[in-house]
Amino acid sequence: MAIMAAIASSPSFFYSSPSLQNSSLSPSRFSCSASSSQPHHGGRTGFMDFPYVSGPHKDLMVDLVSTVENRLDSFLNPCSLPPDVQSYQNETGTAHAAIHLRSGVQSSLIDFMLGSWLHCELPSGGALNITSLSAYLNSSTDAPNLLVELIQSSPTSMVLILDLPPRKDLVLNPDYLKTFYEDTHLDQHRQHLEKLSEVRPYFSSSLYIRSVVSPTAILMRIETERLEEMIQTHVTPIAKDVLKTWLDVCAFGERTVGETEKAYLRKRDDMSKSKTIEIDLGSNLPRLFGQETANRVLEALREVF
């Protein structure tokens, strides 16, 4: 389920980066920027180093990754990808993107936790710096997927993506609307949100986002000079709980999947991230890192999905 998956180098930022829809930016023409939040990295920048995000936006991060991690770690492989795709970046070194991929064991419901953070520098001025974190479910489930994506183009200004994407049609299943999205009270986190006045609705471009979201999804556009504190006060709980409710309900929920219809679970989830690696990876990435760095990156990740 491509479902926006995040990602420069996971499977979304690209669908919903509001930055980078209305660019047409290439390798060539990032310029340095004296806006970055962090100084470039001569060295490999790893996953959880966050480099350059604020303080409560790492920290966030940390936990979510941690928090799935620690959960699930007995039902996930070890990170395989080649060290050139966990980290990598353009020639110009205005461009840096990190991948985190675990594959779920045979025996578990896990298909793959996929987490990463993409930072570029944009030729308009200021940076891009876009974190997330998704975790797809097989074909033994039913049940949502997870999507957490930080959006953040300037020192004001954030989009949020929240969701637990649904791998079913609501209006056929009620009882799978009622499980997963309106027992779990999912939707008090989006009013919360809307309650605030630094925050209003995020609409994508994409009718495909719009497609395939949940109705209790979380797309809000941030404007605040207090964003760290925002962050801190309101995106941290609400993420939390998201996460703890993805894990509890659908990660390790009981479901009972009859051979047909884990048959077009299969046939859905392939056609998802089928259009995310083809459609999606495939024609961002070179215009971001150059072709070469593409093609790695590309073959590493289908290999796995």
Given for the second form:
2 protein chains.
Amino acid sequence: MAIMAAIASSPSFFYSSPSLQNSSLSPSRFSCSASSSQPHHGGRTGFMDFPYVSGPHKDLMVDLVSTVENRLDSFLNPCSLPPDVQSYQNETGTAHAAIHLRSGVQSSLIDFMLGSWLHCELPSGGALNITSLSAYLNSSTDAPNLLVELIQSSPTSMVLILDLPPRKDLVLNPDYLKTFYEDTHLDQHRQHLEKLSEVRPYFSSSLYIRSVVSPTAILMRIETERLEEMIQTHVTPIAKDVLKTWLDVCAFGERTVGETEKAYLRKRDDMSKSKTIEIDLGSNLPRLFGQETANRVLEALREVF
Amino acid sequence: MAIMAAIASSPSFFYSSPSLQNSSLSPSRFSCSASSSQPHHGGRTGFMDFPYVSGPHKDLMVDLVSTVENRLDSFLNPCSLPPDVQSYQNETGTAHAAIHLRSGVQSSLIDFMLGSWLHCELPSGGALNITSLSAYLNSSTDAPNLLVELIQSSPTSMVLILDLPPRKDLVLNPDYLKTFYEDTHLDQHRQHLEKLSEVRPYFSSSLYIRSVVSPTAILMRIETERLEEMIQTHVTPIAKDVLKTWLDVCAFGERTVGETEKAYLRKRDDMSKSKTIEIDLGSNLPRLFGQETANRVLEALREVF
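Form predicted in complex with another copy of the chain structure, per the form predicted alone context:
Next comes the full complex, this chain leading.
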């Protein structure tokens, strides 16, 4: 799961965006262009700088990451990724990414939190910018994880993914559905966005990703000339509220989990991670950053989870 | 599950239709009106008559039901429902329904097939017409079930539900996802409909129902002045193809299921049935047909599954 939301959430876009759906058929089409049309901030740009996205987009991400780190601070180890994994780019400087990964301390419910951004110039002249924040709980609790992702492929188009992916089969566990999805009224946010004319539902082209998300998942494509205003007015308050729900009900909620169930959770979490890696990474990471960098990043992440 | 697709699929609409979403807040609003604005065909109307829907809608349902009965004929017992459950109405004659239920013979993979239609005059002057066909497999196989439902609330608006609901947790079983949903290319139909301007995604207001369906589920609202043409041109070929996939890959597919897995399937199927009954029936069936008729229908159905 870590990889999904960090590196791979980014390449996952290549598989899941309707507008880029042919990428899996024609990989070369989505290699980053060799020409650089935008200034770069070099390898030392920090994760929290979000250097390539708009003000409201950056403000939202900084707010979400800060909130998680403030609330969970005592449960999180410092980020121990090597500097060349915390920030890395391709040889031509047309693709640039940052990762921020903090594992949970042993006694906590936190497996890890993971933030990332990715910038990649497109052959068309525009750029793809993805920012994400996710947090994963360990098998001491069965509560849902957190997944936030903003995927911007043009100045007027953005895919928003905002969800608490469940960690159990909801058909077999209606009480779990009630606790985390019905009683929390999470669907009101999806319903609010659904009513806006600039917004329409987004379907990932990966059926596995569609299976991983919850029934209240916000999977939306926003298309508007006033994207920054949309982020400020609609996306930001909703994302903050979903995060608050996750913190209050999931990260700090008390759940009793027996040994059999712990084994089940580990099995399901592991399957979800490995399958997501398979779907998301494929050839995308090497394609964007070259094999050497891809290996380095992957190896560093694997050490942590 | 039987109840869901027979009686309850109908009342499920009252919970799940966006346009009627307030029904759960104001049950009396959706009692059928006492005035009859349309001729009735009496209690003897047969299931296969589909007397209240358009020609293309009826043709589609007759085609689907006939195809299932022809292919599965030797595996199905005759319908043994009492006549006053095979067709029933309310006291004022404003609500009328029919059910066709055939259980599978002992040695088969079929639990039962279930067809139904429901007609109900609306206080607004229009009518609600629901037709459905579903088929459920037993624990000798883990293959998906079949669910087809057309819910027409006005001459220009229809909700289409077309799915093979999975019987296992797809996150934990990616091979299952591949076999039944990826390799069968079921998503192409959803993608085709998604492109039509008259069609938009439909979200059931029941989060449990959203959890029950597959990632390739067609859950669409069609709004057009030319609904009959839409049914003929787009809905009919897709529904027939989905049914063909279900028959070839699920009903006649060979699956090895161990004893532990059979117990799991029974548990999940039972949970799904009982939860769906709870969601769907609630007060809807008594409200539409009166308590006495509701009890009679429910009791007859319960005897079979």
